[in-house]
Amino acid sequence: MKKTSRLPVTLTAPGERALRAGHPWLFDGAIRSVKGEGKAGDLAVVFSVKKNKCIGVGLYDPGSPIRIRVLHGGGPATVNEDFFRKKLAAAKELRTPLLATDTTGYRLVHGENDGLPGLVVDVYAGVCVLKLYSAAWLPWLDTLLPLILEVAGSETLVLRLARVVENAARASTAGAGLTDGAVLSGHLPEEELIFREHGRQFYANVVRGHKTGFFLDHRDNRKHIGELAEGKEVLDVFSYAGGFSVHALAGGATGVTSLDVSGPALEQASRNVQLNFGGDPAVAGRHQNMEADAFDGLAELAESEKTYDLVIVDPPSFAKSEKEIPGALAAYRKINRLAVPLVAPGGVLVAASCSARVTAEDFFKVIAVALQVSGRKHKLLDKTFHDVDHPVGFPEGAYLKTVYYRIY
């Protein structure tokens, strides 16, 4: 571990309340005073103003608005190898049931929600992919790497860096030589790996792919789509790499259309279809791509009076900041209003949101109103949230929500 210091910190009254409530982020405005200058990765030891007692410990990050990433609240803690080993072991234990489902792609550490804020570990077919969202973790890598490999039962680890962390790494001694996509342990013959998800196979580019190589959070919903798809015509809107499309084909869909604005994403969807069904041309032939902006594509399909038995609408995050929330709600309203006419009588609409700033209550209300405005009878079938490897430990951690409606 690179040398770090201990920084005595006191908070404002709202900051203390946030810490005592278990929030893992302490923003710069929550800090009353810091004894010393502090550098990324220093241990912030937080003292109460009134009683001068330690009420928490976290990692200091002077380059981020989230000034302290809380590792422990409620009193003092010794942050060392054993501390991190216990955190990682607890995270692995939570995922144990998932690993018994013919699944080799999963999230081992879900950042704040597993007590390690700003740090994510995904595992693809035995290869660990560590993604850092805070430069505060850079001085701790020497301690963390062998522990992650030990708990995951892996030999290979790839480092992925958020842009702000990669910039910090270039400028700091703690991050010297670290680059996005670097293999820090073991051997990686190819950038692209094949992993399994409930028996289906997918490609993940762990060096250059989005996030860590794949979007794992919708796993349970993709499985559910496979269970609903038998004998159905399916439209997968914002299909990206075809996760829903592959599971729909595996479930016996008579036809699947993957709609996305990105040609490379659709190419990846086709490759994932071939990976699973290349040996069965009859199944692979049921899949087709439609390259179009989702809003324009849905309007075009409606004009042609095309309908589907199962329509999945899973857009990227429409709200990355507080000020974007009204626009995001309007976009959810518009895209789902366009989708409703494409659902055949008796078919199912599956609408999802991955915008953390849009609450589940607001999102579900938007979908309900879109259905009411359509004038079609409908029945709520289910509401789903995060899979087991994406636990929720604080309000902002609850980003994924999905609703299923049968439409008559």
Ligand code: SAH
The other form holds:
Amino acid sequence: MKKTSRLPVTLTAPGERALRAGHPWLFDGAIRSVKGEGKAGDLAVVFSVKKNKCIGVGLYDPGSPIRIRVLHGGGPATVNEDFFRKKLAAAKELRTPLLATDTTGYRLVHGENDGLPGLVVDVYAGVCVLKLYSAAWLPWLDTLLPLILEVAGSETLVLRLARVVENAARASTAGAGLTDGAVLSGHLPEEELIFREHGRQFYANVVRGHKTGFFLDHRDNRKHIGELAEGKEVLDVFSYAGGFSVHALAGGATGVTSLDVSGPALEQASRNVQLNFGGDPAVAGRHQNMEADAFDGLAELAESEKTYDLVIVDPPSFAKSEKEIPGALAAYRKINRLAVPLVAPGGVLVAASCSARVTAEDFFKVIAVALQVSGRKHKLLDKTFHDVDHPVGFPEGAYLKTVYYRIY
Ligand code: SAH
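Could I see the form predicted together with S-adenosyl-L-homocysteine next, after the form predicted alone?
Below: every chain and molecule of the assembly, starting with the one above.
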């Protein structure tokens, strides 16, 4: 049975411009006309209004404000097995340098940035976790599944669905039997598995964990923290499962505090510490948790006049929409101003932002100003962006920025 149809579409002038500029999203307001009813996953064939020739193809999603996710721009394309195999192989190729390291948890497909908008594939110790952010992919799963397994060199695949996609799946025939956490291929003995990141081990719950089970995007910064940690006292603020903390301990930190508001996240941090250093109680004993709201916790630590040689501040996204940007900048300002006094003379502050809405320029300015008003001498050490498995293919794809300062 054919699950999808071809859907001739025309765009408004700004819509055509966005497509020609290579943007992967065409919003509902950019659509001028659609010939037919249009189901989720139909192949939108976009025609230019003036010349009536095909200028791109994408996946149609009537339930999303991003009405078309562009698969190919600039002309027609045959979207079939071969088309997807080529995209997946190109994505794998890009990750070759990372896969040559002692790392088994990586992002194989980073959505629009790898030409597959709304589709993410993370691999943890050989298990593929396919996360869909658009119902448009549901009718394409039969085609995609064997290709993903083939390119990843894997046998097992777990499906993760964003809430809107899960709801759409429940209401559609294409989504029959597809639920968040379903094992669609192979066998998953445990929900949780162990993967490696530059020689360190971590648990990932691929069925129920945040995103696909772990925040892989900071891998390179975590490695860097490991390299800076020898003989240092480390404070890992917004630690989640202790990614930075484990690398710091492995790098020879004399003490590491993981601070998070979430008890379960800290429990996971302790488990990750045990996983790596369970056999070496002297190292594991250098780790402690602090369960607190970061804003209160940092103020409390400052009161006790405690200082650290390395302070990492990696909050969750503070801006989910345009109107939240000023509030997010204020929150970055506040949390980093609270962090500066905790940095011992000669120590390092590592400040990160994962808000796509907040530009790197604005974020770096906030941190620079926070340091200026502290009155302490400081030196910019480094600015880092995305690791190779999180390429940036369009402006909104650039979300992660981190800055390193030495503070005297
Ligand atoms: N640094 C982590 C990822 C951080 S994710 C890594 O490398 O893997 C953001 C974390 O911030 C989550 O664990 C969440 O529980 C925590 N968090 C959110 N709001 C918080 C708050 N107000 N105070 C402390 N922690 C908070």
